[in-house]
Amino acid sequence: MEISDFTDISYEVDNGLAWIVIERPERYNAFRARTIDELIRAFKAAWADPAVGVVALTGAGEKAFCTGGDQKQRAETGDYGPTETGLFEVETLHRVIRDIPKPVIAAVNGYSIGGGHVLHMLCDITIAADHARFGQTGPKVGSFDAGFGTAYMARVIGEKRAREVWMFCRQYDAATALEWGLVNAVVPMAELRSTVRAWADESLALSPTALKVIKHSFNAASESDAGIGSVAFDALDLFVESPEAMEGNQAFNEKRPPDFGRFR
C-alpha cells in the first residue's frame, strides 16, 4: 500500500511536521481494519523520512478525534473488515506510536472515546480543543482494552481515576482532562492546528538524537504493559464471539441500553 492509495486517512508533511488525519468523519473517525493498516503505514513513513521531526495525529472535522473501533462495521461483518496481512493490527499501531523515535502530538478535535482515547493517550503530547470529550466505552459495547488502555492510563492519571474511567464509562470534558493530567493543553478549536504547529516548532529546534533517547527512556518504565496487552487482546479475540459481547454491540447499533444482567 502506497500513501497515494490511502482512503481512510490523509498524510502530509509541512516543514518538519507530518500530519496524519483520520478521514472518516461520517463514522466519527472510528477505525476499521483498513484504517489501522493505513495509520501504521503513515507512521512508518514519518519514521523513515529525515525531513520529519514531529508527527501530529488528528481526525477530520470538528466532531471527533477518534471514537475507537467501528461498531457498525463490526455489526455488519462480525469483525473490522479485511486487512493487508489478514491480522487486525491495532497492537502494532500502539507499538509504532510508542516506538517511532520522534515526538507524536495528538490534536484532539472532538470526541476521543474508546480505542480513540487509547490512541491519544499513547501519543507523547495531547493538545485538546476546548469542546473535546474523553472516555472509554468498552464495557458498554462488549469490548475492553486491558493493556495500554488500562495499565498505562493508571500511570498517567492514577489508579483511582483510571478505574473510574473504565468501571463507569463516563465522559469527561477538556477542562477535567487537563486537571487530571490526561492532556497537556486546552485551546479554542480555531487555534488547535496553530498551537500544534507552535509546539512542533519548539521540538524541531531540539536535538533529534536526544529526543529519541528520552522517548525510549520514558517508554522503558511502561514496557511491561505491552505484554499485558498481548494477553488481553488474546482474551478479547475469544470474548467478542460470546453472546455477552454480541449483546453490547447489538445494543449500541440499535441505540438501546444493553441487557448484561443475565451474564453475571
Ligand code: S0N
Second form
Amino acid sequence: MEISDFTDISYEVDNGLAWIVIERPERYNAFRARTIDELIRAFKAAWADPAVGVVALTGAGEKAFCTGGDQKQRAETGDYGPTETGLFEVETLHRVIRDIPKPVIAAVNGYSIGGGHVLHMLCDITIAADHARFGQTGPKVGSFDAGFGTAYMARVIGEKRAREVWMFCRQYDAATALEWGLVNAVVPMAELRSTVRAWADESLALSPTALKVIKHSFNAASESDAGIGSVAFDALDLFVESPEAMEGNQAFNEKRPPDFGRFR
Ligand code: S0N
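Now show the form predicted in complex with this ligand, given that the preceding structure was the form predicted on its own.
Following is the full complex, with the preceding chain placed first.
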C-alpha cells in the first residue's frame, strides 16, 4: 500500500514532525480494518524516514481522537472489513507504536474511547484538548482489550483506577486524566497542534540514538503485557461472535442500553 492510496488517514511530514490523522469524523474516527492497515503503513513510513524525529497521532475534527473499533461496520459485516493481508492487525499497530524508535505524541482532540483509548495510552506522550473525554466501553459493546488495555493501563494509572475504568465504563474529563497521570498536559483545543509542535521541537533537538534506547528501555518492563494481549485477543476472536458480544454491538447500534442479564 502506498501513502497516496490512503483513504482513512492522512500522513504529512512537517519539519521533522510526522502528523498521522485518522480521517473518519463521521464515525467519530472509529477504525475499521483498513484504517489499521493504513496506520501501520504510516508509522512504518515515519520509522524509515530519517527526516522524521517525532510522530503525532490525532483525529480529524474536534469531536473525537478515536472511538475504537467501528461498531457500524461490525454490525454490517460481522467484522471490521477487508484488509490487505486478510488479518485484522490491531496488535501489529500496538507493536509498531511501541517499537518505532522515535517519540510518539497523541494529540487527543475529543473522545478517546475503547480501542481508541488504548491507542493514546500506548503513545509515549499524550497532550489533550480541554474538552477531551477518556474511557473504555468494551464490557458495554461486547469486546475487551485485556492486554495493553488492562495491564499497561494499570502501570500508567494504578490498579484501582484501571479496574474502575474497565469495570464501570465511565467517561473521564481531561482534568481528571491529568490528575491521574493518564495524560501529560491539557491545553485549549485551539492550542493543541501548536503545543504538540513545541513539544516535538524540544525533542527534535535531542540525540535520536539516546531517545531510541530510552524508549525501548521503558518498553522492556511492560513487554510481558504483549504476551497477555495475545492470549486476550485469542479469547476476543471467540467472544466477538457470541450472542453476549453481539448483544453489546446491537444495543449500541440500536441506541439502547444492552441487556446482559441472561448471560450472567
Ligand atoms: C464516543 C461516544 C461516547 C460519543 O457519544 P455521543 O456524543 O453521545 O455521540 P454518538 O451519537 O454516540 O456518536 C456520534 C456518531 O458517531 C458514531 N460513532 C461513535 N462511535 C462510533 C464507533 N466506535 N463506531 C461507529 N460509529 C461510531 C455514532 O454511531 C453516531 O453516528 P450517528 O449519528 O450516525 O448514529 C459514543 O459514540 C460511543 O460510546 N461510541 C462507541 C465507542 C465504542 O464502544 N467503541 C468500541 C470499543 N471496542 C473496541 O474498540 C475494541 C475493538 C478491538 O480493538 C478489537 C480488536 C481485535 C479483535 C476484535 C476487536 C473487536 O472488538 O471486535
